[in-house]
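Next up: just one chain, as structure tokens, the form predicted on its own.
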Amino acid sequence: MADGNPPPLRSFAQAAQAEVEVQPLRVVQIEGLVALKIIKHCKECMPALVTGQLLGLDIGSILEVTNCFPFPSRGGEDEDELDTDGANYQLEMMRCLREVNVDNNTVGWYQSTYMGSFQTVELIETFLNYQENIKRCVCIIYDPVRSGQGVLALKALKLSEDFMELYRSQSLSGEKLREKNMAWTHIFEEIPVKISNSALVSSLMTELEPEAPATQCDFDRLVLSTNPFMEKNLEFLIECMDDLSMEQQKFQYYYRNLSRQQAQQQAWLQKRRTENAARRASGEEPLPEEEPNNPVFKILPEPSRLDSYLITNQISNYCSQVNGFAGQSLSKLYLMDAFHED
């Protein structure tokens, strides 16, 4: 230094407490074994939906998922007992993993879904409960039915910061959403998923790889029937459209009541002003034109937009699935038609 004095020494605790610039989460890196464990758990329990804990490390802009374990399945027992047993089970599992020196830092959870039906209020509540203690947690969504169509339906989701702020303040009215410029696409953020393996696992897979290519054909790819998957998607899509129509009816009912109330307010104010004019003419004191206790001026609560936003998100998801699957099916049909012509 210019004055010749050495820089002040900092302890490890002081260095750890120094503010570090938080980088945005850009990639969720899942080890191959963890992905296989998630897929195995979700497939074995079909059609029941299951959940499990994700363990790993949060390093910079990468969230590494290095281990996982399933949660106990729920039966017909008391819900409070199940919550207590589930919490005790998680603590015991974390203690066992810590004893064998395995990563036991919670980074989120995984859950299975059926035909992409995961955008619910329960998922948002679970996110908020996790993020009370874990700032950057993710939810891995796996769809066994969608994966059976030849696509690995594995995605990582997190709630957007703006939506969490509005949800915590219970400010999901149309006016607040317009102020924040919050659209239905801004509830969830999808984080890219990267499957990785250690160098030892990669070398083992290379050793186990056969020299000659496999001769067994995957005949499932030649199936031309699109009825079951398409029918289910369209059935769920119609149900969502009905739910969205009911939500729109709620808002129409609210706006009708609001218009009726505003008309009543104007009529009451006109009557009061006429009465005050007569009182002034007779030399009496005018009555106040504002009466908060008057039922006419009672504020009507605006319905929450959350349900309609979630339903719209779900409709978009079903449409994407239909679009992607229909494109593959039409390509196979055109290919088979060309074969028949030859």
Second form
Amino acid sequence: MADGNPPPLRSFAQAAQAEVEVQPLRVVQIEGLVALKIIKHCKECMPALVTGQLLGLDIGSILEVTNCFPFPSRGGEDEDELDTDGANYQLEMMRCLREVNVDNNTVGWYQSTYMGSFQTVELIETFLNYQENIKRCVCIIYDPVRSGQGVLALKALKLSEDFMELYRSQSLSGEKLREKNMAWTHIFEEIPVKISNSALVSSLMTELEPEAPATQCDFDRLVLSTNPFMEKNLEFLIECMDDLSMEQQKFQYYYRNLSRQQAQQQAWLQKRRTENAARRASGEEPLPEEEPNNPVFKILPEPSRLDSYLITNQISNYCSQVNGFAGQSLSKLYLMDAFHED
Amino acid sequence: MASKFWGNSDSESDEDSQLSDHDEDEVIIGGEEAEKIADKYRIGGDSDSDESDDQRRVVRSAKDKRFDELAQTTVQIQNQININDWVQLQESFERLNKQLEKVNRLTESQVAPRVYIKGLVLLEDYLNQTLLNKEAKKKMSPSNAKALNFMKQKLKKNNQLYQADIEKFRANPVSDVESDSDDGENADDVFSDDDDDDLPEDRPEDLSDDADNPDDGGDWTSAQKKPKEMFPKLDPGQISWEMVDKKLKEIIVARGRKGTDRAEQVEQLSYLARCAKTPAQKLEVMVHVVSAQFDVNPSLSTHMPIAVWKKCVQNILVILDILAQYPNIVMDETSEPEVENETEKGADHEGPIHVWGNVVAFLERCDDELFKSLQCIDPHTKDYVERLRDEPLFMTLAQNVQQYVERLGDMRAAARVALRRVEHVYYKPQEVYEAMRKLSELQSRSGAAAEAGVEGEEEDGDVAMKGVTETKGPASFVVTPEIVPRRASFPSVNRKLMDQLVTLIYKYGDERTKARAMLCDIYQHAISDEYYTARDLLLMSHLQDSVMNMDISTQLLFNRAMAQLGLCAFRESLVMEAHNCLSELYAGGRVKELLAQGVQQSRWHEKNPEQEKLERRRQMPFHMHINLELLEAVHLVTAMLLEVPNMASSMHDMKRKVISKPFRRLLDINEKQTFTGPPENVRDHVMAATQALSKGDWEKAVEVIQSMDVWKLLGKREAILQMLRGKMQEEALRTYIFTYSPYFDSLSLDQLMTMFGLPEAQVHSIVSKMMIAEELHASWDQPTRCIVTHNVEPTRLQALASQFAEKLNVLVESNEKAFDARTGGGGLEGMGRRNRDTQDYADAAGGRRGGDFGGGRGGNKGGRGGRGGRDNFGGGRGGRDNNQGGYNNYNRGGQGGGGRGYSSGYQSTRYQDAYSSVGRTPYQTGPTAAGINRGQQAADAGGRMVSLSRMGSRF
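The structure above corresponds to the form predicted on its own; please give the structure of the form predicted in complex with the partner chain next.
What follows is the entire complex, opening with the chain shown before.
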């Protein structure tokens, strides 16, 4: 619908069939109400991380999120029970919503995060679960802590197609990744979020807008304290470093074993060849050079790169946070400086 | 007949026959009625039935019949021999015995018939033949082999009864019509070889071939070759050159054969030597005597009997005598001993005579045997001391051999011999050397006192042995006067001897010889307290780089030299150097193994017996041991002196730089103990001292350390204890400052002086050094004689940031390592390192050490040149380091004024340079870690910088 040409008149069935060419998802359009609901839910349960369902419509390149509901927070006792409870709740909720004739088409889920530490295997798996049923799904991430600094830390994410393919085939070895030219940056795709309100709501908001030119949010932005946030970020970074080192050790270990094994294989082959030569000389049948049962030829499992990719993503996330934050802080400091001079 | 059969079967039951009864009766009973009875019993229808059929046809007297049966069986045996069927042979043999019994009953005599004896001889010969043929034995079927073994035992037992008869038969086999030409082949050979001038009948003992038969009882076989009987009827004067030559060849041929009595061979040969006609022949025989003597001990792991060894040395001396007396006789390994009759040429022969042999090899073998015997003998017994007294004898021999080879102009061989001599001297301090010299003099005097005369004189006054040699046989024809001196000339100072030998080796030796000589030289210098000479030798020779590629024994020698160098450095109060020398030895906790002073039980992997045997063969004899307790004490004390202040300085630091890992480990163990008793061993002492020292209680620490027993082993005990006391005071002061300076605003100089009992100048210098090295953030306040501290605590964010930077460093390091390992290019270091980790001991004895000492230089080089290919990496890293440093400086700068930050930064780089220019100081082990750590060390160790550069200037 972006291209102004009205589609030719067709039957619905025709239209449904004709829509083979899938337009890439460009924008996630969130209803203001939904955004507020998400923020409210996430903020209320702050220390705990919560999730909820997103409902809405998928129109061309725009994914409209028109409604959402939170999942009951997990007590953390019996997992099985909770899981079934959660599923039941979800179904029940959907049914109820359908009954009152609200959009009940699932388009993804939202979750809160702490300092942007959301790049986990669980997220990927959940995403793939959703992806099975819904072609276009999205994950909205809200970071209450960052929002405390006067930014609306709302993000819509999806996994890239390439990555999903690779992940499904479980081939996250270095070679495959290289083949696909897949870098760590290519795992997640961030989709721009657009918040839209109905005209009615907008007019109400204008009506309600206070006289004062500055809001609380604006004041929050001017807080000069930097330490807690930086410290937290650094701590996370250090943790990430440790994780990354661990991953690296895994790889080193793997390569060490690999080279050792290769040496063994060579030795074995050498031996077998001389043996064969001897056998041939004495007129016997040469032994096969391949022996799948030989433990020397057992293929060593290559450790998955996924973890290191995710950690790298995480690191880059922290870094950008630090970067952004430092930039803001510096400008604030300069501002303060200027004030002091006056 | 039947009754006889039954009776027979009764008597036969005594023998452990494997035949069933009915088999026997088939054979024994010839008559038709018996045949019928037999038929009843017969189950299998044996091939034997043919034979009983044959017997049936002939009608003869009972006696004839029995004889016929015997003959029949003998023929059968012959047939079975031809088809190598031992199962059948066994049966036949038993049948033969039973038949014999019957024959004897008939003839009522105890003499075995000739036919029977022939059967036995046949069997015996074939048995021997089969036993000798290992291949065939292996190929036999199990039942056949079993039968063979059975036969072997049976026949041996049985034949003893008929010994005399067998010999008679062998002596005159021809009397038997059917005598086989192929039986007793060996017998005939040896027998005809054995004697040229005597009839076989005269010497029945000489007639058997059974010297070759290992299974024979031997009581009658081995006696026949006694030397006296060799030319029994001859006056020694009648023996001709040919006879001796022939005899010699005979004996040589027998050499190495199974069943040859080695000791006896030696006797025979020495007898021959006495009979030898010409000097050259005597020499030839002597050479063989010596080789035979070496053969006396067949196993590699045990040593040769000491008496034999002594005789052997004497024999070699005689060889040298001959060689000295007749310079025209040339001994080399190239001449063919078999072909030419060179040795026939008499003493008056002009021109060279070639004799096969190699004195140097003999000498080396002698040395090895001496070494082995010292390894084997329990060092706490008198035997060991006795054995050690043989060393001068060996030295004499070695000296003579060396002189001989030098005379020949074979300098390479001379170098080899010289090395052997060096290896007997290098580990001896002057006192021990002196003792050896005296002993040698004493021995030669007593030797001179003993009567001199015939050859074979034992110079160490072994009268009993002399008696034996004299009573044995006649005096020799070729009298060899003792030309070669029987006493080694030892210079009064061992250094002199060492220098003389080592110079020769450096000039002419091959690589390995030179390397070993160099190591011995270093060792010798180290024990005579010449640290700098020893160290320079080591560094100049670059041995630490190449020693990994050498054989294990050289690596062991290297380790020993390093250990001594460490001890020497300690005696010279060079704590750091001592620790560097010793730390590698103690890094793996395998000191014993590395020094070959006892086998260490390793918990992790069991050694297989093969490895263990090898290791045992490498062990050093006890008198060459380096005292492990002293070594450990020195190592731990030096580690303590370095580590205690280091620990105090990095107490709150996240990056804990560890100087001595083993020490830290011990300390951890010690701290984990719930209850610490009074110190008992070296470790306990050092740990107790460490505890005290880290609290600043130096007096207690000194007391504990000085109470150790091991210091008694050091020469200048008092001086060293004094030195230790001083060092500990200093380190206690440093520790105190490190630990407590954060809690003070200022420290009084006078207070410190009284606390640590140090003079003002020293305290001042120590504290100033610490300030310069940025270990202590403080400044002097001269008027009040105070140290004013500037304490800055980094904020949490700063701490985190530095921590983060560190993690990043680690990551980059390991990334580079991984990169190295993958690309392989610059990764040689990395690979080497990895190999070193996984290597097992076989290569590791020196290999592990390679990283050090050498590594000090290699590491530096690696840090700069080796990384050239990836300069950007290195640069980046360097940059980061600087940043860190800069950050610290910045911090301090905030407090202490702008200038300081700059100056300290400058200093730190300068020191770094100074460090690399000193270069030789082995500081780094890990080549890849060199980059960062060097920087850190430059900063941390700057306190010692002054002393180091002083040292550097002495290089």
